[in-house]
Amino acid sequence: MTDGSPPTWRMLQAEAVDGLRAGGVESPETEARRMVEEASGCTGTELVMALDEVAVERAAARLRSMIERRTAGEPLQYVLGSWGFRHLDLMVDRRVLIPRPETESVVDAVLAEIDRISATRQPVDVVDLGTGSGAIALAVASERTCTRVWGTDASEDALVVARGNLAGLGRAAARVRLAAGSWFEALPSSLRGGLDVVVSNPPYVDPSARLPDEVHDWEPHTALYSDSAGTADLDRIIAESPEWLRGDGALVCEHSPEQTAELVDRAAARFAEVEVRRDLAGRDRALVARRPLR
């Protein structure tokens, strides 16, 4: 580029690697490729074929902006503006949590409960409390056509993101409704006692815990931290779910492994069956409670 000629994508990718490495990013090659894919609009083999093409000025400027944001500490997912969750590509920014692999395993637990219930009754009514980007709600709706899904959130900003993701869901979007409000308060009273599955990835981090700067400094604290050593919102959901569920319904909640024993005890007082499902790393991740006690 010293001769003044416009840069190719290959040159820009090398520049991105150097900039990210200098900025202390742990995987500069991988992240540079993701940024170049986003800026160029080419992925996989398309990008390989396009590397020696000259980059238009606007796209090159966007890439350099992404590098600046990333080296300033902003998470890659927010820099890119989207992130994969199961088979979905979700819009994400600072208004919502970044979708994580641990939550994908929570969806597996939800789908298992949907399959159990749908064997005898359809449609299956599901609510995702604290939906954020809509990750769980939209994954459930797209992967199980027998469902009717509600997604709720107290954050209007989060619901703006969820609505954007819902708009890109396709035909399954017709079976999803989003509502504003705190936990069950967002739902119409007509659903009380009629839900089949309640799922939530609520705030469950102890406010005194020290999260990595990339999480604490960028992701919304209202979606991360909860009082009572991180269990305040989990406790409320466990306590209120029985009155909203059918007799054979189920509650599925994401939680932190060290909270398992306490949450199992609390759920056992309100449900006939309680188990814990593990994530791909083998850590306790999803509380599953079935058949609420009346």
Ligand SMILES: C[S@@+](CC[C@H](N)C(=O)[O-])C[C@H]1O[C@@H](n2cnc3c(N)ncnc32)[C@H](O)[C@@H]1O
The other form holds:
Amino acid sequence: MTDGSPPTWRMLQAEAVDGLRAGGVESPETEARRMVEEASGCTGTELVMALDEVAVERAAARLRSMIERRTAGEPLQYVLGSWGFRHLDLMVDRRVLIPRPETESVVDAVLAEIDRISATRQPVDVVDLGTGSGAIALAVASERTCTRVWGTDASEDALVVARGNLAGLGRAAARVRLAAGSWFEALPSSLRGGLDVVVSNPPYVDPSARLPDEVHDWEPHTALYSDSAGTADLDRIIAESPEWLRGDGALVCEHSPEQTAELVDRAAARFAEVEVRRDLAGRDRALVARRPLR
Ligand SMILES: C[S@@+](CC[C@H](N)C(=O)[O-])C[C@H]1O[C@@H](n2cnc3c(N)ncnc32)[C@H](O)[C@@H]1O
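So the form predicted on its own is up there; where is the form predicted together with this ligand?
Whole complex next, starting from this chain.
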């Protein structure tokens, strides 16, 4: 660029690495590559082949704006505008929580319950309470064709994002419905007592905890924090789910490892079987409670 000629993607990538490093970003090479992929529309070997091509001005401007946003502290996922969750590529922005890898392991626990139930009856009716970007609901619908899935959220803004992601889901979208409202209030009362699996990744962070700035300053607080040291929403979901589930149904809830003992106690008073699943880092992450006590 020094001679005034328009920059190639290789030059822009080097500029991105320098800009991100100077802005204190931890993995400037990896992030620069992700941004160049996004701005150029080329991934993997496609990008390698395109590195010496001149970038159109608008794409170069888009890359520079991404670098600016990232160095101002905005999470990479919002800057890119999309993020992977299991095999899905989901649109994400400040209206929704960024889908986390630990939630991918919660989906594994949900699929195990669906497989247990679908061996005796189908379709399997699943509700994802607090669906945010739609991550859990859409992954479940696309990975198990025997399901009918509801995704709910109290945030209308989040539901706009979930609807956008649903539109890109393909055939499985026909088995997904989205609804607004607080926890079970979003659902038609005709579903009471008829659900096979209730899953939720509710807000579960203690409001007095200090989350990293990149999380606290950018992600929706209604998706992160919950009263009673983080368990207020989990408590409500555990208390109300038995009346919505069938006799052999299951509740699967994401939670933080410190909450395990308290949540297991609460669930054991309402379900015949309770277990805790770990995430890939080996930390307690999902409460699985089966067969509500009547
Ligand atoms: C931790 S985020 C989970 C988002 C998504 N399910 C995921 O795993 O990435 C919690 C979600 O619960 C929603 N939420 C918070 N309070 C709620 C309520 N009372 N009823 C329904 N949804 C609620 C938030 O808007 C947010 O989308």
